[in-house]
Each structure stands twice: as structure tokens, then as C-alpha cells.
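Okay, so here's just one chain, in C-alpha cells, the form predicted on its own.
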Amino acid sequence: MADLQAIVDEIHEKLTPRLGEGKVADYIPQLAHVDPKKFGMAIVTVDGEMVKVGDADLPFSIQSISKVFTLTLALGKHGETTWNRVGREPSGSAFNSIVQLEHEEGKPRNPFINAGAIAVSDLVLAGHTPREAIGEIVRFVRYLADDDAIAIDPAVAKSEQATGYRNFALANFMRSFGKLDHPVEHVLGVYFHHCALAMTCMQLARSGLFLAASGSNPLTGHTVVSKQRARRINALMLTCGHYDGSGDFAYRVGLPGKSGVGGGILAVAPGRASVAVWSPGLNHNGNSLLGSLALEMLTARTGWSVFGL
């Protein structure tokens, strides 16, 4: 078996001269203050091996990576009827675009663009107050990572609430088509808070392990979802997890993955491992520039791509 620690050490060493490349997501004021030279990477294998490098134990704002966890919760509550509210196709548009929504009468293209994740937040909110729904999401992520230290960063949530004009527009647009059941401010309260979850690379890698292990967490023995559902969530991550850069990520990295504008990426090597990487500088699609490169280097050295060697 490959020496994973040696591989991540080598990746870190090769990328160190490039730390700071890309553009930090400054449209969320709280994220503008993040040091662009941070870099962390963690791998947790289905056999229980854990390796890390760099700033892997420093919490960061996971942003849209949380959409994987809210989708899993919504599917648990609503099953296949979830897809009556949100599609499963790549968008080909920016993550916060409103154009497609108008053309498709308020049904978002997939659960990982902002409009889709707002629709999913509406589903998670069913039967709850916003505070209860937010608590359920936090408890679920703590359960996945087996770590009660995970929490929402209130400063980031407040920052998003104060500047999320585009998200308010998306939500009101969907509400006008009858696609949201709850008041817009309640749905967005849930959405902004789950995007403000702060996690380390190691916590994030542990949280995604159930997707690498056919729906069960081999570290805790807990079954999270069925094998079939894990496979389908992975399929959506592969095709839609990087906005309109999803095809390029599949081409270069070849793993299901979900990015966030905080600079994190969660990637899943089915049957092998869960990987989390964090580098705040983003490329033009809003995905971590060096994080994507690190994962491309990892799959090149391990052969973990779902498309073979």
C-alpha cells in the first residue's frame, strides 16, 4: 500500500512555494480576513489510517461543503420525493446564478448550487423551527465526524446574512413559483448557518468517510445511509460538486468532490478513503486553486481516480 504520509508530505512541499495563489472569497466580509497562505490536507482511509499535513487541525468555514450533509439529511427525511423540488443535472452556470431558475420555473438544477441548497434547507426545515433545524444539522455533522467540538462560526453566519442579497433574490424567486414551503427569512436563516459551519480538514475527512465506505462509518460502526444512497450522493458530487468547474475537476482529479468558497474541498475515493484539503485562494470558478491541484497530485500518485489508472 502507498505510504500516504509520504505522499501528502511531498504534495505539501511541492505546493509550498505557491501558497497564497488564487483569490480569497472577499464578497463574504468575514472570509476576506482569512490568511491566503494557509494549507491543510487530511486523509482518513476505510481501514482507519489517518494522515495529515500543514494546517489540517485549524478550523475553517466549510461553506458549500455543508450542502452534502444537508442533502443527506433531506433524503433521510423525504426520500426520493426530494427530487420533486430540486434536479440532478449539472448547471453550467455560476453557483449563484438566477437565469436558469427563471427558465425552469423555480426548480433548481441540482442541490449543490445555491438555489438548490436553499430548496434543500427548506426540506430540512419541515416540522422544525429554524433553530431546531440548525441544531439537527450540527448534531448530524458531529455524529458523522464523531466529534462534539464542531460548531457554527456566528461571525461568518452574521456576515452572510448581512451581505447575502443574491441568495435572498434566489429564495424569493423560488417562493414566487411556490417552490418553498417556509418563509424566506426562515429558510435562509438555516442556509446561512449551515454554510457557516467551521471544521478542520481532519474533522471534514472523518465526516465524509461514510461516502467512501458504502454508507457506513467504519470507525464508529454506524450505518448512515444505504449503499445505494451513498453511491447516488457520490454521483451528484462528481457531476455537480464544483459548480461549472465540475467537468474539469472530474477530468483532472477523477473523484466525487464538493468544494466551498472558504477554500475547502471534500473528496471521496469510494472503497478507499475520504480526503479533505483547504487552501483559501480560489480559481475563477470559485473552487480552491491549490486544493484542486493537491487532489490531482494525490490521485496521480495513488491511482484512486474512479476512472482507473
Ligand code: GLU
Second form
Amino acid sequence: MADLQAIVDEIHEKLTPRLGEGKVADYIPQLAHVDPKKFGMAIVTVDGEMVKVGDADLPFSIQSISKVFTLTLALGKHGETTWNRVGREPSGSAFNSIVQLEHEEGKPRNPFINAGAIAVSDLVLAGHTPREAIGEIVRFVRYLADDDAIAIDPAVAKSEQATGYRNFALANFMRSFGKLDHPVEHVLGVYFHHCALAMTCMQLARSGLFLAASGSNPLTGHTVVSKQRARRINALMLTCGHYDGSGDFAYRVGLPGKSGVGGGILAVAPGRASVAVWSPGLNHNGNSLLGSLALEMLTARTGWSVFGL
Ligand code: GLU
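Next up, the form predicted together with glutamic acid (GLU). The previous block was the form predicted on its own.
First the chain shown before, then all remaining chains and molecules of the complex.
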């Protein structure tokens, strides 16, 4: 069996001279305050082995990685009817693009682009006030990670609320097509808050473990979703999890993964492990530059790519 600690230590050592590369997201002002040289990585295997390196215990803004958790919740609430509101195809466009929405009459391409995640927030809101829906999301993530310390960073949520012009445009556009059931302010309140969840790499790796283990968390014994649903969420992460860089991520890393503009990536090696990496500098697609590289090194060394050794 691979010595995972030795592997992550080597990855960390190799990447250390490059820390700070890439561009930290600053369109959400609060995110620009992060130290660009931070780097953390954590792996939790389905057998319960946990390894970490660098800043793996420092919370960061998980941003769009949270879309995996809200999709899981929406599917739990609405089942297959979720797909009446959001598609399952890669968009080939930037994470916050509005172009396709007009052609597709307000039905976003997939749940991981911003428009799609806003539609998912609308579904999670069903039957709730925004405050209750946000509470439900936080409780769900705490349950997944088995850690009640996980919380939303209110400064990030506020910062995004104050500057999220593009997301307001997307939501208003969808509402104009009758594709949102709730007021735009409520839907975006939920969306901005779940994007502002702060988590460490270790918490994130633990919270994604159910996707690596056929829907059940082997650490807690909790069954989160069925095998079939876990497989399908992984499929969406593989095809849509890195926006317009999803093809490149599949080519280089070969794992279902979801990135966030905070510089985090959650990657799933089905049957093996859940991996979280954090490095704030982004590439031109808005995905963590060194985080992607770290995962590429990991799969090269472990043979964990879903496409073969
Ligand atoms: N909260 C961010 C936004 O809506 C999420 C984007 C991302 O993480 O890719 O712009």
C-alpha cells in the first residue's frame, strides 16, 4: 500500500518553492485578504486512514465546493425532479456566465456553475425561510464531516452580498423566466451564505468521504445517499466540477472534483479516498493552480485516476 504521508510530504516539498503562484480571487473583496502562500492538503481513506500536510487545519472559504453539498441536499428533498430545474451538461463557459441562460430559457446547464447553484439554492429553500435553509445546510455539512465546529464566515457572506452584481443578474434573469420560486434576495441570501462556509482541508476531506465510499461515511457509519446517487454526483463533479477547466482537470488529475474560488478543491477517488487541497492562487479558469498540480502529482503517484494507472 502507498505511503500516503510520504506522498503528501513530497508534494508539499516540491510545491513549496512555487507557493504564491496564480491569482487570488479579489472580486469578492474579503477573499483578497488571504495569504497567497498558504497550502494545505488532507486525505481521508475509506479505511479510515487520515494524512495531512501544511495548512490542512486552517479554515478557508470553500466557496463553490459547497455546491456539492447543496446539490446533495436538493436531491434528497426533490429527487429526480431537481433535473427539471437544472441540467447535467458541462457548460464550456466561465463559472458566472450569463450567455447560455438566455438560449436555454433560464435553465442552467449544470448545478455547479453559479446559475445552476442559484437554482439549487431555490430548491433547498422550499418550505423554509432563508435562515432555516442556511441552518439546514450548515447542519448537513457538520453531519457529513462529523464536526460541529464548522461555520459560515459572516464577513465573506457580507462581502459577497455587497458585490455580487453578476449573481444578482443571473438570479433576476432566471426569475424573469419563471425559473425561481422564491424572491431573488432570499435565494441569493442562501447562496452567498453557503459559499461563505469556512472549512479546513481535513474537515472538507471528511465531508466528501461518503462520495468515495458509495454513499455512506465509513467513519461515522452514516448512510448519506444511495450508491447510485453517490456515483451520479461523482459523474457531475468529473464533467462539470471545474467550470471551463473540467476537461483539463479530468485529463491531468482524472478524479471527480469540485473547485472553489477560495482556492480549495475537493476530489474523490471512488473506493479509495476523499482528498482536499487548498492553495489560494487561481489559474485562468478560476481553479486553484497549485491545488490542481498537487492532485495531479497525487494521482500520478497513487494510480488513483478513475481512468486507469
Ligand atoms: N461565491 C462565488 C461566486 O458566486 C463562487 C464562485 C466559485 O467558487 O467558483 O462568485
